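The chain below stands alone, shown as structure tokens; this is the form predicted alone.
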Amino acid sequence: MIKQAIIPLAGLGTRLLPLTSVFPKELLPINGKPGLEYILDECIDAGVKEIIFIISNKKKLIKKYFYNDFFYKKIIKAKKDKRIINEYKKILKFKKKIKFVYQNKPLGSGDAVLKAKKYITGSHFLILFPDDLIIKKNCSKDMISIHEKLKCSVMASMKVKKKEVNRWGIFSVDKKINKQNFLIKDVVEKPRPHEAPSTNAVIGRYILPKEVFTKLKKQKKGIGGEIHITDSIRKLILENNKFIGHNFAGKYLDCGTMKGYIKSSLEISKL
């Protein structure tokens, strides 16, 4: 059973400037609720017991959000507002499950995940990237179910436009298992459109084996001078580690761009 999740949060959020010049993008409200809380709800609903946040010194507001007890207690004592009391109880519930790890140099997703190595105790763990919201269906829960049934690693996937493949890690498909799942033959980080093996893109949900840390520790910098988790996953796949691509059933929302952030609020408001 997958009981631990890593959520990388150290990125600067430059695509959402000027909003992120002083405020972490993960705390920006989406339909009146911080985007990060949608990710936390997904984790908890999927049965995750411990969540490791990767933050930086520039993102300490995220930690303060969960450790602002004095402020809440003072307000509650003065007002005894039920809504505020319930919000505080929710934050306390989240706080019990969260650990904080720091990545102060922006060296990429792979380096961020490697920072959490000492906290991972199980054979596999979950990673969720907060820019990628998946609503209407719990993608993490479905992936954990597949992992338990097939005893292997699982990555979320969806079809993207050919001209946009250079934004993503792209799978080459070995064979279909069923309508929603396929065996992965290879994965390439941000290929050029004419070099992409397919239009099946990696979306921000992964169930990975603990062995990925060994690869990450030796991983050289890739595109953009960063250490990409995709490159280490590729090494595991090429060593015949079984990876399943999961075409998730929920609706994907890209919260990492201004256009996507605005659209996310509109879509969630309709639920």
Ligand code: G1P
The other form holds:
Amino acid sequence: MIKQAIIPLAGLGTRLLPLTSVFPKELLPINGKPGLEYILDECIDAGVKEIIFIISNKKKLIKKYFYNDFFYKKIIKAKKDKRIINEYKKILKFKKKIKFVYQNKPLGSGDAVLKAKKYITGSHFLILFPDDLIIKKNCSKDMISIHEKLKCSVMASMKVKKKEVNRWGIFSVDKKINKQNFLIKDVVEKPRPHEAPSTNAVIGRYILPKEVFTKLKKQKKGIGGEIHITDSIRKLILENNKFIGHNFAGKYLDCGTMKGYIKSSLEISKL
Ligand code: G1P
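Given the form predicted alone, corresponding form predicted in complex with 1-O-phosphono-alpha-D-glucopyranose:
Next comes the full complex, this chain leading.
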């Protein structure tokens, strides 16, 4: 059973400047709701009971968003607005499930995940990258059922354009399991188009085994001088750990770029 999730939130969000110069990108509204709440809804609906946020000193506003009880109580006391009461209840529900861990140096996704090590109790856990919104179908829920059925690690995936492979982790397929699921042979972080083993990109949803922490502890910096989760996953795959690439059924929205962020609001408003 997957009961814990990690959400890395320490990134600076430079691709969304000027919106992110004072405000964390994950709290920016997407069709009237902070992007982060879509991610929380997805993992709670998938059965996750505890969520570990990796934030930084620069992103303390994220903690404040969930710990603003005094402000809510004052407003609710003054005017008993039903909508505000419901919003406050929702925030309280989230707050109970969240733990905060700090990553103050931006050393990469692998370093961020390693910071959560001491909180992980189960054999496997979920990671969600908040820039990657998946709507219309709960990707985490589908991945958890694949994990339970096949007793393996799972990564969300989709086909991308060849000229864009250097933006993603790209994996090669060992064997097709069915229409949506593939046994992964190898994975490489942000390859150049002519070096990429395929156009199968890893999207920001992972179900990983606890053993990944052993690899992360020893993980050297990779492309761009960062410690990538992909490089430690690669080591696990090459040691014959079973990893499935799951071509998710929902619609992918890239909230980490200005163009994608604007499009996300439009797409969600159509739902
Ligand atoms: C990260 C991962 C990459 C993955 C991507 C999905 O990259 O390192 O393998 O394909 O997320 O969004 P980043 O977006 O941090 O550059």
